[in-house]
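A single chain, nothing else alongside it, follows as structure tokens in the form predicted on its own.
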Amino acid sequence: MVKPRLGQHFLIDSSVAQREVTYAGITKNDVVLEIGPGKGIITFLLAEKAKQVIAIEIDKHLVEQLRTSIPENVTLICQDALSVDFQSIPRFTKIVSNLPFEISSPLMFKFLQSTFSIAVLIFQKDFAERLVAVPGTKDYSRLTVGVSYKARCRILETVPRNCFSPQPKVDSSIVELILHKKPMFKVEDEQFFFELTKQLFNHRRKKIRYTIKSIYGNLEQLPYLEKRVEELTPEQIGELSNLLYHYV
């Protein structure tokens, strides 16, 4: 039984599953993390190629079904992926998932705090477009900035909505995420940078000066005060964060 509150849209097109796994270049040296294995269409393909698969599924009914048929190299964890400490599970080298739509954003930020070589993920198309958006566009967001700081991201293909059951209202995309060996630009304090980015995009139509003044006071010596955050590149937001961090 499908549980809409869990954002369940099961991938039913085996050719899409095959391509997603192929994009990740899985080898027998890889430990692969999968979030939301569902009925296992991707899980079984990963198990054929990987050393180990760590599959995290919140739905107890699905976990019970999977346990009757999964290969020995698949470790099933029945838990909310957002509550799992990735440090407490076997160290994974890659992530391959058809992600639950409802938690795509917090999962992405959680992935960015971990270590892996490549992630190949299925997102709703509009979410995927936010990941790769450029400044000055409506899709450019806090998510875009956070991802570009940590990783290189590109959309590999569009997945039609009829490849899922139940069929979602929009198409999806397969996205490739490759972590930078070190962040794309320097920030003095990551927590401060991410919080500032969040605050600025919460007021994206305001000039930056008004958002900063309301939180940190009047700091006229900072750059970009007459711009809106959607006009700044991720690097410029990083520059602003570094200067502001030393003032406060």
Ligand code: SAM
Second form
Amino acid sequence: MVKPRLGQHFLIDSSVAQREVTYAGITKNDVVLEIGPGKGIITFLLAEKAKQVIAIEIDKHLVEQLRTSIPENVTLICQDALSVDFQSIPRFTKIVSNLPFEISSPLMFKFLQSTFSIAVLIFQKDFAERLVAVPGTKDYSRLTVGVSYKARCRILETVPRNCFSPQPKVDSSIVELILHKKPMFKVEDEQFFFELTKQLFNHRRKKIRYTIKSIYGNLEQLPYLEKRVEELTPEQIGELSNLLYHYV
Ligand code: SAM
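For the form predicted in complex with the named molecule instead of the form predicted on its own, what are the coordinates?
Once more the chain from above appears, this time first in line as the rest of the complex follows.
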């Protein structure tokens, strides 16, 4: 039985699965992480190309079904991917997944805390557009800032909704994420930077002066106080974070 609350929209077009796996350029040296293998349409292709596949699936019925047929080089973990400590599983080199929409955002932040060379991921189209948005647009968000700080992100193709069953209400996109060797710009304290970004986007229509004052009091010496966060580049938010970090 399909469980919509788990974002179960299974890929039924094998050519899309083939292309997703091809984009990741997997070789026999790769250990690939897959979140939500479902019925395994992507998992089996990954297993043919990779040294090992680590597949984390929350639905125990799907896991039981998969266990009867998966190749030996697939390690199946039946758990909520958000609660898995990525340090406790074999070190993976790539991530390839068709992700459950409901947890796309927390998973993305979790991926950004880990190490890999490339991730090729299927997201709902509007979520994918938020990942690559530019300042000054409605899609520009804390997600965009967090992603561009750590990685280069691009949309590779649109996947029509009729490639999934049950059919979702919207189309999806295949997204490529390549981690920068070093973050795109220097921040003094990552946690402080991410928290400040979150606070600023919680008041995205207010001037930066308002948000800073409500949390830290009057700090007139900072730049960008008359702007709104949606007007600042990720690097400018980093600059603000570094200055503020020294004042507070
Ligand atoms: N990979 C399969 C495919 O392409 O057909 C299934 C993709 S479906 C969009 C998302 C999958 O993620 C489902 O199998 C669902 O049960 C699983 N899932 C949902 N929430 C999860 C979580 N928190 N941790 C691990 N798997 C999850």
